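Starting off, we have a lone chain in the form predicted on its own, written out as structure tokens.
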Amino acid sequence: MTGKLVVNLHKLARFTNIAIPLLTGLFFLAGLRISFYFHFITVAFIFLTALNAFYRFGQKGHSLLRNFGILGQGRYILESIGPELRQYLFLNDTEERPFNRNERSEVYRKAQDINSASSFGSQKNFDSTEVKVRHALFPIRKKDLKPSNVTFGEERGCPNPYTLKRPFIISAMSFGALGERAVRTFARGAKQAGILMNTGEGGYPKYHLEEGCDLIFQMGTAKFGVRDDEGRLDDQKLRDLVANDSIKMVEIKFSQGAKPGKGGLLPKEKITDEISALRGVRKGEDVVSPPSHAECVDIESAVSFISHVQEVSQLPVGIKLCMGISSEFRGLVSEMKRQNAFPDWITIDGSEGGSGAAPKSFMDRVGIPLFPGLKRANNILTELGVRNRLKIVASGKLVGPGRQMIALCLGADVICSARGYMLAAGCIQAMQCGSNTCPIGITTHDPDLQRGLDIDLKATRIKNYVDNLEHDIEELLCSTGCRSISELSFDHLYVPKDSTLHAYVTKPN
């Protein structure tokens, strides 16, 4: 019969319970009797022994402690750091989420303008769920493709339409769920870069502005920054506000990916004086943004919305949604067709998106992740003879070019990222966006931690990242045969019937 050695943490916790105490005295003996040094340790075994005192006498919340003592707490101690132990120690290049290893990698090596070339293979599956780019017989060179120019407002003859040169924008986010410095430096780098940044919800953008960059203002369902006393739109602290040169277009957003059918969350640790006065909020309090927009209803009510911020703005407005149940998303369609009023551009946010804070059951469990969102909205907008009626842009987990790519051949026009620029400006993924505990210094307002944030340095990175993930995908648009984004279809995709996309496309849903 074979032994096991089996600790008993019950037997173990009693022995130390009454080891420290001992040992307390026999090193205070020691002092008095051997040598006056060992009243150092007595010190700390007297601190050890009042802290076990209060574990299993004074605090009642934790009933481990209670019952372990000081032997308890070492719990507490794995389980805090059991994040980064997993993240450097025990989990491969493959199994991390939200990013895994290699992903980051690959975002990480493109900032520093290293080359991202591979060894000896794939460390993909390979199996039948993986969607996969097809490439022609006879591919073509990268002099042969044609600019990359998106124009938003052409369609319907915007005064004020504005021209991206580059498929990229960053992403929605405010000054609020980002310090100042991480502002300053995507800002930098969006300027260095020669690509869109939005501003994301949070009110005038005070430091979106300094940098000089070009602008996409949001609009969340709170209109910080432009809003009446009642919480709707005042028209005129729009006019005002696009009057700056750096703000070239407007976003209304419906939904954002990460929490579907939830406002804006800015948790009260991150609200800081400035932040109070720019948001009209107050400190101490988590600002809890409506879930909808006070002057949509309905879906009539929704496209006159949109129809008034074009005409009060005479910028290029486009709205922001996830896709949930799809004959909503084919009744608003139906909706600007009658009208004959439609958004510029539509921004297709993946339920896998991120955010600064979001309810945990939001985050993992509503809305339909980006691709087949995506490929459902290009296939109703043509399905309804519109689809050149506006420019699709596509968010959501858009960190690397393999999956951009995948986003262009499913109807996209424009990718959108926010966490790519951040993984880019050296963000760890220590999560703790919404703690106002940022170890980078990126998602905190905090000095001392936003200090290890160089502008100049990220801001040559963020560049960096967006010539290389250009670079990649004019690699693979040149392997597919294709001059132009515009090109890519659906049929440059293999989609295996067991992926998750395919189940989507195939069933109505």
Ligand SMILES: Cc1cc2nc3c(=O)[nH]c(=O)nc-3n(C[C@H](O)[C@H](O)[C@H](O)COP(=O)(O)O)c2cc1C
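Definition used throughout: the rigid core is the maximal C-alpha set that superposes within 1.5 Å between two forms. Here the structure is a predicted model, which means the values were calculated and not measured. Residue numbers count along the first chain shown, from 1. First, how it differs from the form predicted in complex with this ligand.
Annotation: Cα of G58 displaced by at least 2 Å between these two forms, core superposition.
The Cα shift for Q450 between these two forms, taken after rigid core superposition, is smaller than 2 angstroms. Relative to the superposed core, T49 undergoes a Cα shift of 2 Å or more between these two forms.
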The other form holds:
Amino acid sequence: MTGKLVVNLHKLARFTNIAIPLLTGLFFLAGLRISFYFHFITVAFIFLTALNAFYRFGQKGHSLLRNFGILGQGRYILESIGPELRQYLFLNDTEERPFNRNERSEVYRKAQDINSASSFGSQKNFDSTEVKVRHALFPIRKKDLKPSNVTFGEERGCPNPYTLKRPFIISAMSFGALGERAVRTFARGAKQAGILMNTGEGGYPKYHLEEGCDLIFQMGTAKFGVRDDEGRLDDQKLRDLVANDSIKMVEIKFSQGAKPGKGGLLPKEKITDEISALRGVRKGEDVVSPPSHAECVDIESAVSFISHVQEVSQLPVGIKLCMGISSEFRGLVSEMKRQNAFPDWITIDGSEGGSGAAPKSFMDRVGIPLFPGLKRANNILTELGVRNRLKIVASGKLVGPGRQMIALCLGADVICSARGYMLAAGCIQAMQCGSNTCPIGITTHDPDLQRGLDIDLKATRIKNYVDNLEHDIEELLCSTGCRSISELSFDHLYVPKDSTLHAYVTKPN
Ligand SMILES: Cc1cc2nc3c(=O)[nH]c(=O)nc-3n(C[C@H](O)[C@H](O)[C@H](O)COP(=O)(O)O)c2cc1C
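Next block, the form predicted in complex with this ligand, ref. the form predicted on its own:
Let us now look at the entire complex, which starts with that chain.
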């Protein structure tokens, strides 16, 4: 007994499911035995019972109603008067974090394939720090655009290069951070949209493979799924894994924006029997991965390890990192040059990136944000004359076409996002990814909550989201006068003199 009064809405919803029909029966009996007037209340309760049953079993469009029945309707009622409440009392549409209502609504509208045109004027600041895209005097037509294919592995003559036809990737999220139905939703959506999905560092990607989309297998520092008894890479396990046709590329995770300098973390609340078996970890304890790979003790061994994974897998192999000390990144790239060994891509993840679970101090205070980090990485690769040896994938709050376009101008070839796709699948930013209580059923293993996710419907929303993002990126591209993403450059951005981006263009560190 803690003495605290805590309202658990999920339990309350379960209670409501039983209580409403029970009360209906009681009022009916009261109508028969005590007074006829009780029948009026009975009729109201019959209506509530039917409505509750319809929300939970008769519709698929609203995950919240499928999980919470009529209680869930409370949220929609509050939401419908939300704009007024916020306008007079609470936050405005541009204030919430990590994603404000405007940003979330843009994703929801794209996912539901609703016209996202705005009226009257922008709510953005037009002050001295806002970066903007420069348009051409004579924009080009869509029919003049070149296809935005990106081929990974072509630079080093990889035996199995992979061509991504649309420049979008669903970023790493493990089975563990995600529940089974969320994995299936994203994988089915990726397949429909014809894009890649990253498995995250959760080990053998059982459900991803069952859905049959094209995959990047991510190898985190704990190497779940491919490690030996000492936690080092077991070459044979990797060979067996990549023999699966769906696995097209491998990503070695060095760090992640939300917690650079720390290994992955899966809270004990989310360790089911299945996850404990898949990862080879104990139930009832948080799973904390080491901060770095056992094989990588310095830049020389890190570059050798990348080559080794390329050799063993025979697939394109990339690395994922958040920019920290620029001179270290320069040293890493110089070593790649010295060994003539390059990863096929580098994912630059901004410190504003999300996580299933990360220490708050790391989330808030460690790592360089995406735009300056990406700019710095692109500059170093260019200065050392090796930008053409690999691709750059960018992630970090790239959920709408505006920020995505800026990232493309700063050097990214491909846009990667985790939370964009979570929002497209109905995420309401409840901020409960680590506690196994996600009300939408995305980052939970609770079967009762997962049932809210209708896989087919939400997979279609993932596809709609990609279609509409691509549409907007193409329109923005046309406005710059460029025929392809590869023609975009820093010169296509208007960067006011007070912008922090300038610091990363001129300063060496
Ligand atoms: C629920 C969740 C789980 C994640 N799991 C992983 C992971 O297994 N490996 C990893 O490298 N990044 C992981 N990430 C980080 C994302 O892959 C991505 O780098 C980051 O969220 C930035 O993209 P976003 O801002 O579009 O979400 C996770 C993020 C979320 C929200």
